[in-house]
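The chain below stands alone and is given as structure tokens, in the form predicted on its own.
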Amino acid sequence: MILEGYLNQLKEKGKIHIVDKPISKKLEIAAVLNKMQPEPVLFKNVKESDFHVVGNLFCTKQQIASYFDIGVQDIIPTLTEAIERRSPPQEVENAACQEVVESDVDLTRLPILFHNEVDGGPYISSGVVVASHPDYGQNLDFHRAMQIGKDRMVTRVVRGRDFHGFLEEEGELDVAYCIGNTPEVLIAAATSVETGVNELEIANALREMRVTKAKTVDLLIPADCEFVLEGTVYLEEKQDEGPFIDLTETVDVVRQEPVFEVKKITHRKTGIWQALLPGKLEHKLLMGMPREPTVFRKVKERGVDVLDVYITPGGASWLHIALKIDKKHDDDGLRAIEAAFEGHTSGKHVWVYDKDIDIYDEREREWAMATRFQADEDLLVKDREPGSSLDPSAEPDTKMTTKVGFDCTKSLETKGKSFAKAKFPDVDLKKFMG
């Protein structure tokens, strides 16, 4: 689906705010989006650009579920099935994202947002990056990029990911930064799958999509995205990147990172720039939620009857994992913890709960830990190992951290105690209250 088509649906339902007054891409748009989240906002009068800007589109699981016309409880099964039953998208020649091919590259014409006073410059934060390797084929990922000139950016390349490995091996990579995507592409780009899996096939399994050949690089790109920045990332040419607000809402350090030379810009005639507030709800959801099916699969492979997985916002939607299981064996909780760490290696703390606990309710999670957890029996402390580069408390460079799991499930042998909450009778208040 073209993003503008989805925005029209939101307009018809009255679920998007329209800002017609002049507003700046420097700080002002980001400030409004922050105040308005999780409600979508469309800015139609950007002072420094002819293009509209939209943000806060997919801040909640309900917004994602509504897009796919499913219930929130169906998200993990839907993503899991898409990973397992991926399929090649249709290739087309006349693509919406190439309605306009800019003759001269000038990034200053685009509404690339300056999000925060601490930022090192204007940043692309919603760019889905398409790259390729001669042996493994195409790869999709998210890489933020800071504008440093009319045709140059510096892009954050996280060590250990496929893109980093490809770049180290090849020395330079042709890429396409695709901005203005709907959830099938956004979620697929954020999934954690084996090297060599083309995430565009996952996107197509979520909802049928189209791809097209890029103009100057040998890549297949989402045909219906809003903007495409084609060019090359150079391993040896580096510039300062940052500061920038990270997923944990802390300020990331300045690093020397590879330069991205933009050689061609294409876009829809009425292209709409997709903003993504760094460290806020949409950023968290699109980072954490696609990892939940991976955790789900790993726990299931361990023989544990897992019912749900939630990478929680309080843990920056990255470091904390909550699991709901139907406990059948005494060691199910501890086995689920081990599997969860395998499924999401950036996870730092894992909690496991029984099926009667609403893992989306912080009070219920805390209650379960208070009444069903004993540290000498239910606490799993792992040896120090690499965690997440996003964790400011982890050891710099090595990412070494201590990972801990909490089995908050009730004992199968109750020994006369009750672990269930007492329930009050239900009543129709209209009978007594009018």
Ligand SMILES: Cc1cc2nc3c(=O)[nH]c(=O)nc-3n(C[C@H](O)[C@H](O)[C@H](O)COP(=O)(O)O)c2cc1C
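C-alpha atoms forming the largest set that superposes within 1.5 Å between two forms make up the rigid core. Predicted model, so just to flag it, every value in this text is computed and none were measured. Numbering follows the first chain given and starts at 1. What changes on going to the form predicted together with this ligand:
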Given for the second form:
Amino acid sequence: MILEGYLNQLKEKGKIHIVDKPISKKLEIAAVLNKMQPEPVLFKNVKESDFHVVGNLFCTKQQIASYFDIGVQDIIPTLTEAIERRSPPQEVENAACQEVVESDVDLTRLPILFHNEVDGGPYISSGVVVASHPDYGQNLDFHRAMQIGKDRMVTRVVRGRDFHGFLEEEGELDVAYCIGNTPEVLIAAATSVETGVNELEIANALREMRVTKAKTVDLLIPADCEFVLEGTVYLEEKQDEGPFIDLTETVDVVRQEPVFEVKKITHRKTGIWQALLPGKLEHKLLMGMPREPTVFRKVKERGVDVLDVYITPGGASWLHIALKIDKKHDDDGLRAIEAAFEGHTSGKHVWVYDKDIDIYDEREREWAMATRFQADEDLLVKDREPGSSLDPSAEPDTKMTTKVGFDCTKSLETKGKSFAKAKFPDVDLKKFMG
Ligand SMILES: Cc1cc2nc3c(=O)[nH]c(=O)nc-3n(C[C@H](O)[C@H](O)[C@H](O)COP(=O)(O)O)c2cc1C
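Next up, the form predicted together with this ligand. The previous block was the form predicted on its own.
Full assembly next; the chain just shown is listed first.
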């Protein structure tokens, strides 16, 4: 789906703010988006560019569910099913993303945001990257890119990603950075599946989409994205990348990262640039949510009746996992914890709750821990395990960490007081108030 089509739907529903006042891509747009989260904002008068900028489109599970016209509780089954029944998207010509094929490359004409004073430069943070390997075929994921010249960027490649493996083997990779995508593409790019799976097929299973041949590199790209930056990433040509705010909202260190030489820019005539605030709700949701289906599947495989999984924003949508289960056996909680750590190896703390607990309500989660958890029975500690490179408290070089699970489910047999929360009768306030 073309992003502009979705924005028009939001406009009709009055669910997007339009800013017509002149605004700068340097700090101002990011500051407004930060204050307005999770409400979408469209900037129509960017001082340094002819293109409009939009942000905060997909900050909450509710916004994602509304886009797919499903309930929040249906997101995990929908993602799980899309991974299992993926299919190749239709290939088209005269694609929207190639309505304009720029003759020269000038990144300064694009509204690449300077998000924060701590940053090392202007950054593309919403770029979905298409790359290919002779044996494994196409891969789709995200890599932030810092602008260092009119046609050059430096891009962050976390070790262990498929893209990293491809680049190590090939020495250089032809790529297409696609900016301005709707959730089927965003979520598929953020989903980690076996190497060799083309995530564009997952996107197509989430919602039918189209691909087209890139202009200068041998890749099939999302035909309806807003902008495409085609070029090559070089393993051996490195530059300083960063500082930049990462998922934990802390400032990531400067590293030597590969250079991305941009050789061709194409876009929709009225291309809309998609902003994505680093470390904020949209970044968190896109990082954490696609990991929930893999946790769900692992816990299910352990024979525990799992109902929902939430990788919570308070844990940087990466380090904390909340599970809702329908408890049938006394050790269901501890088994679910073990399985959750397998389903998301970067997970650091796991909480398990009963089906009567709203895992999206942090007060309810705390209440369950206060009234249903005993550390001598319900605590699981996994000492010195490989942790996440994002966790500033993990051991600096080795990333070793200690993982902890909390079984906050009530025992199947109630010995003393009931665990249930007493309810007050419902009442129609209008009968008495005002
Ligand atoms: C908004 C966003 C930004 C990301 N930025 C980067 C990045 O700069 N570098 C990186 O290596 N991974 C980044 N990631 C993570 C990967 O793109 C993501 O985990 C992907 O699923 C990995 O795919 P793979 O399993 O095929 O390697 C980002 C993810 C999201 C959602």
